[in-house]
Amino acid sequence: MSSEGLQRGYAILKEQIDAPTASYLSSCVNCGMCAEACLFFTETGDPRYTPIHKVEPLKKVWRHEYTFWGRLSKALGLSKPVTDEELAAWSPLVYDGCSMCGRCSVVCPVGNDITYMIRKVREGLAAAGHAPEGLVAATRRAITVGSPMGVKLPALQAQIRHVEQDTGLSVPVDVENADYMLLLSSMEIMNFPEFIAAVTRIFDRTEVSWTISSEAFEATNSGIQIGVSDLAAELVQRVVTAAEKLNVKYVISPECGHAYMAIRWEGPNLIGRPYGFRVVHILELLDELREQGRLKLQGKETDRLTYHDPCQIGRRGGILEQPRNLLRAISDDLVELPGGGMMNWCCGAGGGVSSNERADEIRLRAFNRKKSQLDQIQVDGLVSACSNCRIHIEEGLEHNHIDLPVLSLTELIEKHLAD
């Protein structure tokens, strides 16, 4: 890595130290509780994966640049700044061994948002050139093509034609003044187009006014995952521009965990202004339609089901009761995962880990925590609301020779639409 790369990374790390970060770094009591909350630590036993340890480069910059003793040591030549070798060594810890699930932040006894700080470390590593190639490539495609998986408009249009043939319904595209604009993740377009069909049928039956934008249909924000705020802001702005051009009242985040966090919670801060519309998760909307009596359901699932809370939707997004309301409407045999809900364990693939081939081995190892939850209950199916979780859980189950279907909650609700 060139000295210019190190200088960029160091400068970005220095810029990341705001008042909250300084207070977090100075108040850590080194209790170790965050370690037991992290599946990458619990499943490896490696102390390097302790969440607070992952922010060490940021802490070193803070001490060196902003504390009295750090500045004095710097002036006397007694301390050294962060090196490029250190940044390179930390890249696998913050990209491969962290899904940004936020569980460590919840358990911190002094209220430190460790996830917030790890995100800042990613900003510095990306600037220094130490982001994993898989995320670099995905982000490049997101910026140049519009999708981290390289999904272009013709691919979406082809899937829409299939959905229209299968459902006999029209999928509205670029309709102005609709109430809702639906976003889709690349995985839903290419891996789970059944989601588009399910939404189409549900919205037709509930008479929801909706559309998809041909200019900004991608929900995934690779800039958030890699840790480059400028690129994350550019991707958010595409959605905002399209939504305001179509003059919609709401933007719907689909079954994608980090996409919801990116567009709803991070987005306004990234672009520096409030939206002219509201963001809702698809589960929020479905539960609202149920409460209003517009979403009429019939029949009950005969299988014993459980629900996996995606971290960014549940713990960090607050969408906890809505999926359970919906599931209870179609199932009398719903069992909670041990420790589910707010403190549910991550599947292990979030935060860009699934896009990072370098992390494949540890990702599957981290899945053992989800396996241990499932081992404690007897169920016939696992339901979730994140396409990324869905793919990784399916892979983890197959890796462990477990035959258990993984279901989309939206698709499941569509199957129970009343006639």
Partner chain sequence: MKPGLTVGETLRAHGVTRRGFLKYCAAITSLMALPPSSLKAVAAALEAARRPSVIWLSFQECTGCTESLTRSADATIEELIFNAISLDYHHTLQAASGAAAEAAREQAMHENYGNYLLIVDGSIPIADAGYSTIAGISNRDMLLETAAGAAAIVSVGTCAAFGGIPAARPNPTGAVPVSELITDKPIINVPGCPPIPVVITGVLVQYLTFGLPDLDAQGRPLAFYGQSIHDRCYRRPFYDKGLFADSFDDEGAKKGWCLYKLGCRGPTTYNACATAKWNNGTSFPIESGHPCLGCSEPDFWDTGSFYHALSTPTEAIGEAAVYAAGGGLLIGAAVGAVHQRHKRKAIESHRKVSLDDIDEGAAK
Given for the second form:
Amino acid sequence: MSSEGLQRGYAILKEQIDAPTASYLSSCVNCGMCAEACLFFTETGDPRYTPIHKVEPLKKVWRHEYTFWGRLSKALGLSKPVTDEELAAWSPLVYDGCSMCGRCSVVCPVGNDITYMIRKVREGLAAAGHAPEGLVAATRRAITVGSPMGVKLPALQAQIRHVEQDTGLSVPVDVENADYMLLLSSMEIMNFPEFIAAVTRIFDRTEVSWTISSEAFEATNSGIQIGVSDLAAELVQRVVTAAEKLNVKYVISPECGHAYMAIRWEGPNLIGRPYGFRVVHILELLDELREQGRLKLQGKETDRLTYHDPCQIGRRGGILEQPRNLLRAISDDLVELPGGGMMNWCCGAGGGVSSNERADEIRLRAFNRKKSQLDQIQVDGLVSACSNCRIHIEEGLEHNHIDLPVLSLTELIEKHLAD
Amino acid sequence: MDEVGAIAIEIEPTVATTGNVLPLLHELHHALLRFRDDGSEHCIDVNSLPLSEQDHRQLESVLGRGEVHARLQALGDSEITETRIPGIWRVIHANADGAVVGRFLEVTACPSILKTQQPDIADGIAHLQRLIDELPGEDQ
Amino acid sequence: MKPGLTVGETLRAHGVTRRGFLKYCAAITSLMALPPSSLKAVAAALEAARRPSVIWLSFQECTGCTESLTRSADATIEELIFNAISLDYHHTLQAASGAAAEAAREQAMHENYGNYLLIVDGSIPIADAGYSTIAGISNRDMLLETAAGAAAIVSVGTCAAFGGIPAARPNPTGAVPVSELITDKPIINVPGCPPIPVVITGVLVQYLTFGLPDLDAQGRPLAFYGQSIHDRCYRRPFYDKGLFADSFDDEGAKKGWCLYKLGCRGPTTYNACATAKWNNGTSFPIESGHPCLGCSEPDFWDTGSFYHALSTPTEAIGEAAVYAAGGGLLIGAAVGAVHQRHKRKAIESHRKVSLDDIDEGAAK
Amino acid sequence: MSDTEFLLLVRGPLFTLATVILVGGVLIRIAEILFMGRKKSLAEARGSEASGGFRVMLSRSVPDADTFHRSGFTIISGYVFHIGLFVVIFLFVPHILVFERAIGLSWPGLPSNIIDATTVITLIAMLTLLIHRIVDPVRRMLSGFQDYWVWLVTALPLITGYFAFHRVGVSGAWMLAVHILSVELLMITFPFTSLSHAFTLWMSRWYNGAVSGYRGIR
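Switch from the form predicted on its own to the form predicted in complex with the partner chain and print that structure.
All chains and molecules follow, beginning with the one already shown.
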């Protein structure tokens, strides 16, 4: 059974290797600087969490299959191929000890995009059957139920009713030819329905034509996190089908890091064609509305605030300026976290780490980095734009007995809507 | 003839300095200090040092000439000169062709080659005896 | 002059005073590159040294070495050194010729068997004995015969020491150095094309005073060949400062800058030129503006152009690199195409990864 | 074999061979990498690949403050060693002459005693990096035979070059020959080990930067 899994994983790894991978693997001089850029190393001190070390199985396959010497020594029986035990041993390193935050990729002096390669290693490990149970279960729910948390349409409908009661506004569902189609993460539906209310109010005030699809409202993509492109593509396809059916111009990615990565940057490549619509992140849209003068804001926050960049939205997604523009409009006391922006430290729960119970302990250890950063800047509130970051930071703060409000940027903006 | 004569031949003196003169002067300075304090003599074989013509000129102009200048005629001329620094002597040996075969700087009260040598004294005694013997005796 | 007299006695017999002797020793000490403080030791040794019988054999050579030695015609110190040896056979210099000359050699060998010093200049042809003979005797035979009774051999000149120009490619006569044929006698190599006259005499004096000198790996006396031309060169400071002549007539050449770029072999050449100099101490090649040819090193004639810097490759590597680039691209494309096909196959045989596939391991 | 013959061998056929392997090897490696192919992204671009690619090619040489703080030792030693290596290889006049012979280009060099001092500094930096590699748990875990091998073949030309320059106790020709031989060892090792980062680094930075550029990340 495991040899069949190994074969499958090995075949996938073979498919994954491209010119950038070959270049990266050729360039590494084992300088070890990526370790010092990785919070799973800095907070545990365990060298096995060195980012480039996590790529080892891929490196072996590359050597074996796509280098002259490797193929020669393989033909001569001089080198050992990757074993199933090895793949199993790497599972905790790439799933539990990596949040795909991409910090190593911007530190590596030779320019290796290590995160890009870890993403590929996950493809191989998942196909070989070495993905952690929690992620597998989430993926199964995403594919079969439609949401990793098992949220079904009736649950959403119930939340929408609450929102409509609270706001006195109607939430458009399945409206054809709307300009924007909003996606939601399960966490927003279950934990932060205030987000839906905030968006409803803002869009009402700014007269944005929008809708939610009852067929594809889930923004998250477990396929991306676990590293199975075939399943990730299926999840993306659902959104694409719904958006093209409703004939919307834009799809809005909500406050969720990997969801943005999935729908904005990976999606078209997963389904193998460009979309018939454009994808914007909610922060991009809000900042654009503010710039156009449609989103009018009033009042300032009295608290000292900071902004935590979700890795996939900021460092790997390119939305670094917009949240700061929005925050500056409502706050005069905004401080940056050390390295805030491009070099921000991950909360420790991205990349599927939060869906993986096996990683619960290390996840909270990794949070120490954020905690010590917060100790340094002493703020009254932390704003972010990712439900997953927020949940984890809240949990981490609670674990450390710290009382600090963790806010959604969209919700905060909504509070400052001008009358 | 005209064509050949028209070629301007310019011979430039070697102007290169090696920078070895200064360390050499320091060595002499230290040797003089030692000689003053404990009487130990010192000798430098200048020919064994990589010095350019310009260096030699520079060395000459620094050391200059002092009070004593002696000429020794044995297997060609030798020039023994005290430099303007008392205690530093310049000893230059030439062969019968006039070619320089040895060039030394000695830190001493008097270069030993200037002193009369024992075997020469013995020869001198014998020679003097012969001269005396050859003189017509007054008592004869 | 009678053999058996000491050098001191010989000089004294020439009317040389003690002062003259001391001056002579000072020059010799300098010549042997010994510190001035060893003057006393040199004087004592030289005073007691006995005149050895010397046999000089000339083989495949140009007589340049003998010319070099006899440059100084007057009663110079070098000549006096020759008065301190008994040169019993030297077919270029001796008055006797033919059978009488050979008889002199045989007599000297006979009388001083086991004690005479053999000096050789020129290389020995072994491809065919007929290339060089003396009195009908092949060079090889004469060397073997004369060497048998020698106390030591001095190979004067690069030909005798290393084969020299006769042994340069393609070496038609099969020329070999003395050391190739004689292995059971001490051999002192005094290479140079020609060797510096004072070095030849210096080696003889050293042999007279202190016996066999210390030799380097090439069999050369360390006293004269212990340091490279480069290390003793008065232009060395320019090398250190990075000031080089780029051509024979540029500003750098006029200013006397380092000749490294013009192919100077000073760094790999071991000889006393930079200090002993030539023509009675007048100058040496570098001082007159020409790079060192490395004439006292083995194979100096075959080591590429004299005018290419030592550090540079001797072959046309630019051209080789162009071919290599072409070849590299071709091979690279071929290997790359193989990899590409390999990957395409992997992609073509892709089977969709299903939920059950990923569940497999997680179930355990 | 005499020292002179040895020198002639390394300056002649061996140097040509090493050059062929170096040039051919580098091109084979580049082709090998490029032929692996790269899918063009179908996602809508927010910026240009070229702008990001070129930016990262340059900017990645300058670490950010936090990285400098965390990996200061590696960065400083690495910088000293790389700059030193560059100075020693490309600004020593006898080396420039090699390039002049090979490619016909020449440039001014530095005084030899500066090169000499740079060699020592470079070697010290390399030594500290080696010690760090052995002592630090991360580096020790990552390092294999190849890492130590490439360290050695990089250090050898510096060491032999230093001795060739000072000619301590050995013949100038022999030491020069050994020095050139060690360089040839470096040349043939270069394309097929992690030393290849000297050229693949530019590709890696480009690929990494191109993705950032495409996504409009600044």
